[in-house]
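Given next, in structure tokens, is a single chain: the form predicted on its own.
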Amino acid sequence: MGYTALYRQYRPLGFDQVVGQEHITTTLKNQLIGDRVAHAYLFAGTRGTGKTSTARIFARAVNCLDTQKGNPCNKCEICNLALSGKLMDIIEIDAASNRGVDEIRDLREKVKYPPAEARYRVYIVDEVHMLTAEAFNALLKTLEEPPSHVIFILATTEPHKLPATVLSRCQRFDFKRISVSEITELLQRVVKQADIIIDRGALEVIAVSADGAARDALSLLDKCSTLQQGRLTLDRVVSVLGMANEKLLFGLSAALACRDAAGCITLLNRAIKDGRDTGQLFKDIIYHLRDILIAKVSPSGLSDMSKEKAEHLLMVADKLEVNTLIRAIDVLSEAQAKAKWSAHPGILLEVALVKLCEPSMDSSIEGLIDRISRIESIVLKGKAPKAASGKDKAPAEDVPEPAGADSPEEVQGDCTVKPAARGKSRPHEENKSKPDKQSGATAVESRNTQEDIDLEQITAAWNKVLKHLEKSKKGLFTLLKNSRPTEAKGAALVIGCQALHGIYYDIVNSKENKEALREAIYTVTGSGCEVVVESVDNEQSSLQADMEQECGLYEEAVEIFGSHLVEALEDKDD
């Protein structure tokens, strides 16, 4: 016999070998142990998650002469016949090629006959959603009340296409996507049995590429294992799969942070010249930016990654705004959808990257917000984010290596630069550290050390501060709508905000958002201060707001009518 694919060689033979579907296999084993087997089942889920394998295991187990805690023994006469495909009482039907009413009528006639060798006659109908409406109608009565010796197992990747009348007659089990860690463990067992030598990082890349499907993971491993004899490295696997490696992805993200359109195009052209698929590049870049976004707003979401990669993502995330990342994902996703129908998808990817580096070319709301952010950076900080150009442009070859590599590059300032030697500073950096004039954020820091803040002034202008945030930092404004200054501690301003718990507290108190709040206060009031945002309960906040409102009304009345008249009215009321 010729070569057998890995996904066929290592197909699970028992419920305990099915990966990632314990909620289903446990239920089926308990039904077999308790002799409470139903007459019709529906297995629904995405490709490669174990639907057909589980159906075959169940068909053997229900007829096995010596079950082992719900699992088939795979040794008795019935199991051996079933494994060799010679058991007449287990019938597999491909509904994609037998979808007409005539085939179903023929099946309906055959179910009347008792099984030839086993206890039950089991019909496994794969891709059942492909049956025609007439075929479903012909199957309904038999599916609802089949003979006692017949069991139906329907498998489909699209359960929403099945009529409700069919769904209501079956016990439905939904197969979930298999996690990356579970697929990696499965691959490790397979490579050990198949004597394939491969790096752990390469297995993780295959597991991620499988997108939750164990069969796809085994197929990709089979493809990579035929590349060469000896050890399979991460670079070789990435090359075979046509994926973008981490060096390319981190280089692109660094170029986007520098707004270096030329660097993005150079890296992209090099990847395409190396044989990278444009569709896969779209997917890899979008997922990479998603990882940076997660590192920005919720670092705990990187727990499944290696420590080195997570640290490098956090370093890059510190140089990119949340709005910029969201806009980048939106722009690339839109370009990806168009590229599926284009004869030149690579050009659409290039245009999308240039648009991200040049917000002036983007007329969307997100592009406008990005341009406004750059103007604010110029006005408030006294400098604009540098776009690499001319001699200052970072060479495309010097892209940052993932953390843990031999010669990593660090992201400093607005662009990616090679790290300087420890304990030494460059001459031009020493000059920069002693500016002649203070401007922007430096001026704010100097005011912090010179004078205390005026709590009353900032409180009176707080609504204007919030309006400024609404224009410049919409997300931060949404979280701080119900906030008020509560206390001044020297050069630090304490701001109380209602219902600010969990992740929202972490977001507001991030370095980026606290800096934006400081800039808003400085722009409106001219007061430079450190800010501390705390959560306050609704009762305390409302009481403080009422007191402030009463004080505001009193001051307004004095200004309009004069203090003597207001005092007279108060005396009269008493």
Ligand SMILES: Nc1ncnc2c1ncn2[C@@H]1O[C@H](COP(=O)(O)OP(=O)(O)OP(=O)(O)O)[C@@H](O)[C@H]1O
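Positions refer to the first chain, counted from 1. Not measured: the values here are computed from a predicted model. Think of the rigid core as the biggest set of C-alphas that the two forms share within 1.5 Å after superposition. Compared with the form predicted together with this ligand:
- Ala214: CA moves less than 2 Å between these two forms after rigid-core fitting.
- Shown in the overlay between these two forms, fitted on the rigid core, is a CA shift at Phe175 smaller than 2 Å.
- After superposition on the rigid core, the Cα atom of Ile347 is displaced by 2 Å or more between these two forms.
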The other form holds:
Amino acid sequence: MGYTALYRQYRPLGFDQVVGQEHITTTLKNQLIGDRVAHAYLFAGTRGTGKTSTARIFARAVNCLDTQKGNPCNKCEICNLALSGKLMDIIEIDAASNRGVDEIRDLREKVKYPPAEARYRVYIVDEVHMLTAEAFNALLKTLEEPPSHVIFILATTEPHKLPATVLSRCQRFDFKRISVSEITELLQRVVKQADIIIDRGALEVIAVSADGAARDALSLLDKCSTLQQGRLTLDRVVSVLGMANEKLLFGLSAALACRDAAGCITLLNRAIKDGRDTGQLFKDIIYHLRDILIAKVSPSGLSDMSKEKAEHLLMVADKLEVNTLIRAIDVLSEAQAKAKWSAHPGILLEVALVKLCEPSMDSSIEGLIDRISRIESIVLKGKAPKAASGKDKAPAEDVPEPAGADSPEEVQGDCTVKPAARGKSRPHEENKSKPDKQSGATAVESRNTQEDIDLEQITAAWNKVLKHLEKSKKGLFTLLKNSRPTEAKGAALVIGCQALHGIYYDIVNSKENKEALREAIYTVTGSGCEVVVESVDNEQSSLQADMEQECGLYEEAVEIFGSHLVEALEDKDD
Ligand SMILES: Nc1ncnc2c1ncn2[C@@H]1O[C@H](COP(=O)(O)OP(=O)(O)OP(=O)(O)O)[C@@H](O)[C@H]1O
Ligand SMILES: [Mg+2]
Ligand SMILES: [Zn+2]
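I've shown you the form predicted on its own. Could you give me the structure of the form predicted together with this ligand?
Below, the chain from earlier opens the complete complex, with every other chain and molecule after it.
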């Protein structure tokens, strides 16, 4: 015997097994119980949501000799015949395969005669929108005056293609896309019966990728369980589905929150290089942003997710404005629609992400609203949403590692990975000399005068430098965990280490350790600078953070309005 696909094995046999369509199954059961069945039904809706299954259940139920609260018993003679496909009075016509002319003609001949074995003769016309005009006309004649022993169930994914004359003669039921939690429940039931061992997270990923279609969910589960032996973990499922995993998605949303276009592109390229499918990426990113939006506006909507994921979403949500999210979903959906017909869908995705990171490039109403939201947020919070502008390009590989990666800061989509960079003016703006005026800080000035050490680049790569150290010099790494480059002094890079007192300072400042640090910086960034270690106490670092934030405000304003419109004014008392 050949292998039977899971979705065939687990076709619902009663109304109560059809998930997510209670609005339909309840009505149908009530009609059956009250003996008020109609003579023509239209089952419309997305593919794989239960139209054919429900039609078959209904066809059995109207004929069952022992219905159970509207459900077919699936045991009586009639049900058995129907289940084995041998009941002559249930006739399935697939309009897609032969466009139905002969069958509809045949049907017109036969409808007159009473059913052979059952109470009703039921015609299930699948993909009815595919019928030829001729077949439609033939069908219409029958629909106009159906004999009392005949029931038509027309099923279609494209009801808008049906003639109004047909639509008006049918009782219509719209099958909706099935929610992630309902699909998850269905999958749980099936894995139990099919003896598949799968982690909850992996199951959720399948449920999400199914995009509302139960059949797709079961097919994906099938694919995963045949390609992977043993327990199905999240990673395995992700590798089989070739879809963006959570790390990637959280990394992308973190980069979006930071307006880090370079970061988005790097992550995207990495994913595409890993063989991920662009269509699936589009879907996943949009779905992920929608989850963040839910976390933002209605956190209770996250209740069907794992606790970790919900917490993670809430964290990212904190960094993104509602309007930004709405615009992001719009921009991506538009690009997704175009990508379907494009020879270069990956580029469209790339462009959409860059557009989202560079709202000043977007003069649409949504883009403007997004920019205004950000201004409001700056005014309300008294600070800018932490941002690394797209212009502020970090070297590609310095993108914050996606969530689930290493440090908690990175996970939050916060740009704490490159904190000092926030306070630094961009090279092309330095000539305009505004930022210096604004900050008046010596640290900034000394950075500006240094051409040879690229403080920004090293800062952006700092986590990588530390990771490198973690491998080569674990002890030094531990002491330097809270360090970061603070300024460039001549040919030397100053590393500020928080709360480095007494002996620790001496250890870090030893010749050997400074050499190791220098080497790590060189290996990661290619910059061969001298290293000076300075102790930064907490007070000082919060002072510095304030200063950086001020500079950040200027940067934000420039990004939103463009540098030609922004002028930094001296302090009042100046
Ligand atoms: N609502 C549902 N509840 C449970 N299982 C479902 C549901 N919808 C679909 N399935 C699963 O998917 C399989 C296919 O479903 P079905 O043929 O009823 O979908 P359909 O809506 O007719 O799809 P299409 O539009 O492609 O014809 C079923 O055998 C079942 O395993
Ligand atoms: Mg169908
Ligand atoms: Zn029965």
